[in-house]
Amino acid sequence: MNYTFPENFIWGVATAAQQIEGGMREGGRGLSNWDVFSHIPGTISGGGVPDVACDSYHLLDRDIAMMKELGVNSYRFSFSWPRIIPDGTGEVNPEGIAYYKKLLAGLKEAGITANATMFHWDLPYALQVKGGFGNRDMTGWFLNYAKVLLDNFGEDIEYWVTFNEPIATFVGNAKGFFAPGLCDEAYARQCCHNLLVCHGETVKLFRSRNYKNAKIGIVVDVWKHYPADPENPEDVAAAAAANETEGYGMYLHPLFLGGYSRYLNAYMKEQDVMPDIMSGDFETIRQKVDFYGMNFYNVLIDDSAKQRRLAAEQSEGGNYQNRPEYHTELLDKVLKEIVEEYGIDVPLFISENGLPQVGMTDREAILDDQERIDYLDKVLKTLHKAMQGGIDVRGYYLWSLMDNFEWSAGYEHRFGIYYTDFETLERIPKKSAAWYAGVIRHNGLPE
């Protein structure tokens, strides 16, 4: 079978400032609440902090230099607030500015798209001191802080983004597992709310530039959960409940159709955990987006009865987790029912899509990622046989250019398809990369 996709297809990859630029008190940079959370021991697996990271900060241009090997023709990063305001409000840093220019300039030389996040879970920590996404006041915060992004970049960048993954924002004051560590789910739903409307108030600001050229929206993660037996109240009511109270549903809805789902209202009026909103709040959120970016890695099948089995496993010793099944081949189902579910009619994106190697140290092992290439060649032959059945999606970009710090699981998970050196920072392309720019270079899969 022909896996060609069409002529101006995306190829890119995509990295976030908190898990590759380092440089954490330097260049004039304020703390971000993740800068603080990992310092907090026992947060982050196997200790490791962000202070360096990939320290891409200095080493901008070898990493331009690799996106121009693999030969990708888009680069999807993020702003780091703290780097651009360190207190998140207030004075605006020159040099956090000049950093952004040098890449954006290395990237046009170079021939790569901009694809920009102004926000990927770096929260300014004065600001989070102050309550963070619960504040309300974060409306005029966040507006301030993209108007400055507006002001200096502009039409520089093609595809803006407002978010990535809001569901962090969710776990990091509902689960504790992410920056800032608290577990607190009324004020967890409050912080969504908020962050939506940050969203729509962009996008109008955006809208009133009247850009020629660049387009703004949201990425927002799916991890679709299927009812191992759709027979088994058990197992599809975790399923609804994984993808309305704590998936995809939470944001979707809102951005799409407008309001919370009927599942969702109900949930949170029984648990006693409805946000404050202000009228005319859900018409902000649903502002009309240029395209939805879809971050995707794995569908998940809810079976109670395996998963009561599994539990037992591990109190025993084992580690269920570290034996994942991909269904890799449901990625063509999940995009169908999500673009039909929520009246999606706009372009879409693969914004996110990698395999970790877990745990693993031996160098060469890691630079033979054979099971990496096999993974992403399923994903693009159901990628496309999407696109075949009318699904518009205009680009696909991988996770991640390099290993990084893969926040709570530190530096533990390796998605790079550049092997990271995390003691001298040397980058190393893995079988991954040259399978990559071949992809890249036939602008689709080999027969």
Given for the second form:
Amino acid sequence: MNYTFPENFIWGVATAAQQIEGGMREGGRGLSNWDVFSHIPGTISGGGVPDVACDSYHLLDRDIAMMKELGVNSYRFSFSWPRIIPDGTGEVNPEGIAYYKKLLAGLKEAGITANATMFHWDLPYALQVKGGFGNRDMTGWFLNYAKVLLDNFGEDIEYWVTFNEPIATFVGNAKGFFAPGLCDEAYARQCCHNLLVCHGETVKLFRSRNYKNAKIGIVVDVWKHYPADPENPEDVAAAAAANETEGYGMYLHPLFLGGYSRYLNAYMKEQDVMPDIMSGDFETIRQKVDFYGMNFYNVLIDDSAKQRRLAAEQSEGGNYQNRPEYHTELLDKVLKEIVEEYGIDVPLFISENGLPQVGMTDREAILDDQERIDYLDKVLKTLHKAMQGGIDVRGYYLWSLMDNFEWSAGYEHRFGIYYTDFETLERIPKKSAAWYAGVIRHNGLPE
Ligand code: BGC
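Structure of the form predicted in complex with ligand BGC, please, following the form predicted on its own?
Let's see the whole complex now, leading with the same chain.
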């Protein structure tokens, strides 16, 4: 089988500001919701905080050199809102603008195009205090931020992403284990609704600029759930609920079809968590985008009987670790179903894909990441198959360039193809870095 990808296929790596930059109190940066949340004892596994992270605020040149070594032709990164506008609104921070200008100049010199996300979860804390996304004024605050970004970087970015994985805002407000750490589902539903309006307003603003080359889209992660037994109502209900009420359906439906799905509407009414919706909101949200970025990590099979068995095996107080099963061979099916279900008629990207190394401490073992190579190889083969089958995927971004601050998992989950020594901040290529460089050189998988 020949796994060559189309000419001009985009091979990239992805990161996000809060996870790599550090420089928390440097260069005029304001605090983010995650800076504050992560400093609350008990929120982050191992107690890791993002104050320094990979120190990309100072080590930009090293990051770009790594991308050159890999041979990627695109870099997906995010802007830090608190670095650009420290208080969320008001004064723009010139040092913040200068930092990203430097990054973009470096990328340009290296022949790497930019895929930039406006919001990858790090909200200025000053706005969190005012209610964050739950406050409808957010639409104005966000639009002002988007305007600053477009004024400064408009055409320098080939692919603009408004939001990365809006689900994080739901998790942070409904489940408590992401910033800001709230457990209020009704509030979280309002946050998500307002966030989608921010997206729509930003696309409208972007269109008014008539850029020649820059494009705009959004990234929604898809962890599709399937019932283990399609005849078992319990499995079927579990999968549907996961997809519709706490998964991709919450976003893809309003973005591509308009309004919330019948399933989600019924659920929100029943649970009394329906957000306030203003007239015109759904039209605003359903703007035509230029592309859709799907973050893909895994597919989940809901097996109620097995869940019960595992729960029973789990000793009380023990730390029974249920190793995840990977079903990457279903990526092909997932892509087809999502495109069909939501009528997606714009090009797609796999905007993130990767595998963590969990809780490992031995450097040599971490560097020898054959398991990651095997996983990526399977994903790319399935992606190739999907594309052969007609799915219009234009690029693939590996998560992540280097080990970084993995949100609530702190520094205990390593997703990098470069190892980060968090003491010395040295970056060392793992086995997968050489493998990925080979994939890029061959524009596909070697025979
Ligand atoms: C996020 C990244 C995160 C990655 C691995 C995605 O959900 O966009 O920020 O690090 O998955 O967990």
